[in-house]
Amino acid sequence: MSTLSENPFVGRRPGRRWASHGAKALCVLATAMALAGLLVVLGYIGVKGMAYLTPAFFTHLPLQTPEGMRNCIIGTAILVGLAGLVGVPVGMLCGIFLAEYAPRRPLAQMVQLTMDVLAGTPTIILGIIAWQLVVVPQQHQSGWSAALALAFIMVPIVARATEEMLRLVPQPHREASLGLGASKAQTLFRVILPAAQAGIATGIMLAVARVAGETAPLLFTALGNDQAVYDPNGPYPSLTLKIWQYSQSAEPDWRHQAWVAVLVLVTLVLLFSAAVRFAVRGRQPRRS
């Protein structure tokens, strides 16, 4: 048996240690730069928004005095919820199909290509597609068309997260379940999905955060509404639409309202992300 001193990799390459330390330092530096950029953005938004944040922003409508965006906050939450009702199940089913049922079939390659194309398509084009599918037949903008456009954005994000997290579940888990007499479906729902639920929840969180900040698809679909109307059959209010509208105005009060809306939107996304992280903390699947 060879001893430590006989190991050819010990003491022969001292530069490897320095290379390892250098790589670690670069990783730490890159992380610090990313965090610094995030803090600068959040700090700037906080300074610009907090100066004009009042309770009326959460209780009043845009046409009232003082102005508020109660309808836009509720409208954004409803739009994201409607999009999630379509995008999350479809995305999860696509991810399950790719990871568990057709990993090497030609159909799986077609589904993967479709997900990649959806993920790389500009969101404004997805908005045009939803406009053509829903708005043109209805002959008016609506919350349904906006939710469909946002669902198109959510599907590839959720599908990719589901596929990757299911592939992280160790293969012996599947073999043990099947060996005990469980069916493929029972193994999926009782073993594989529970083991990957933390990562899937994180993917859903990323999809929600992505669509909550989208504006371009809503220009063709939701259109916007200054009234407290939440019927998806008509023009629908949204925070991002109101931010886009107010940010282009020459009226100082409207620009101030836009900064407050940005602050509220970012805060809501951060709170949602933190809540999901806390709920799934310590339950991430590990590689075998």
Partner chain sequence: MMGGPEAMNSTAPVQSAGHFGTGNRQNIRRRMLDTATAGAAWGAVLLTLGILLTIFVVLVHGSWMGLTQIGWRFFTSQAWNPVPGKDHYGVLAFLYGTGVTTFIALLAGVPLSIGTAVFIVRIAPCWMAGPVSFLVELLAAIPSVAYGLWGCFVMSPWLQNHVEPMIYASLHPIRLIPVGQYPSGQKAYFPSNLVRGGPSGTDFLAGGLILTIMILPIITAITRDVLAQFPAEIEHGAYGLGATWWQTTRLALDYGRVGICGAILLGMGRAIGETMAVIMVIGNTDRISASLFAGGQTMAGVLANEFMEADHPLYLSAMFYVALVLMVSALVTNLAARGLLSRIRGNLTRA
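The form predicted alone done, now the form predicted together with its partner chain:
Keep in mind that what follows is only the chain, not its partners or any molecules around it.
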């Protein structure tokens, strides 16, 4: 017969209530520290960036007076666009394959493994790969090579988002469509993708926000450019590269520029990722 002393939670455990309160307090403290970290990082970026922000930042070029980074902002946008031209379709098709086509399980697992490995590959290594594949044969840095490196990063993110969202579309939708005589591709384009479009769009936006902030893969590929030159065949201007370059200089003006650039970059990236979440709230199938 069981007695109270055999209870694993109660018997001979003095101070367990205090321990519980203490643990709870520690968890609250941990959360407070995490949020404080966010606040401090964003706060400094906001304050320092705002202090040196001038309209010239958006209208002038580096090394002009007054200094600006117009070309870098445009360059980053074009690089991300070029990367998306390759990364988004390839990623979506991989996601579609995993969710809808994967004919034999071993292959599907291999593809999933590939996606996980790609997603976990340090981005600087993807920069080296793009350097070897494009820069070495061309013998000069180029926007193309940078876009390729960024596309490598986008593929697994977009694929994962697409696969997850397609799996959330109820099976009866497919059966009903096929039952009406639709082919597999028709079912995909007219039933499944429209049902999952909000979620997939979120995934793409998050991938865009992610690669817009990448620096390491651009070091050996884009190289940076102080002119308003947007020919992908040559060295390419990029906001993140400029931040890195200016942060290394002893010139106070350049450091100030770096803060402004970080403010602009973080604002764009956070607005993008936050806006997307709010925009599709309730329009995509719930994840949890």
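Predicted, not measured: the structure shown is a model, and the values here were computed from it. Positions refer to the first chain, counted from 1. Note that the rigid core is defined as the largest set of C-alphas that superpose within 1.5 Å between two forms.
Structural comparison between these two forms after rigid-core fitting shows the C-alpha of F272 displaced 3.1 Å.
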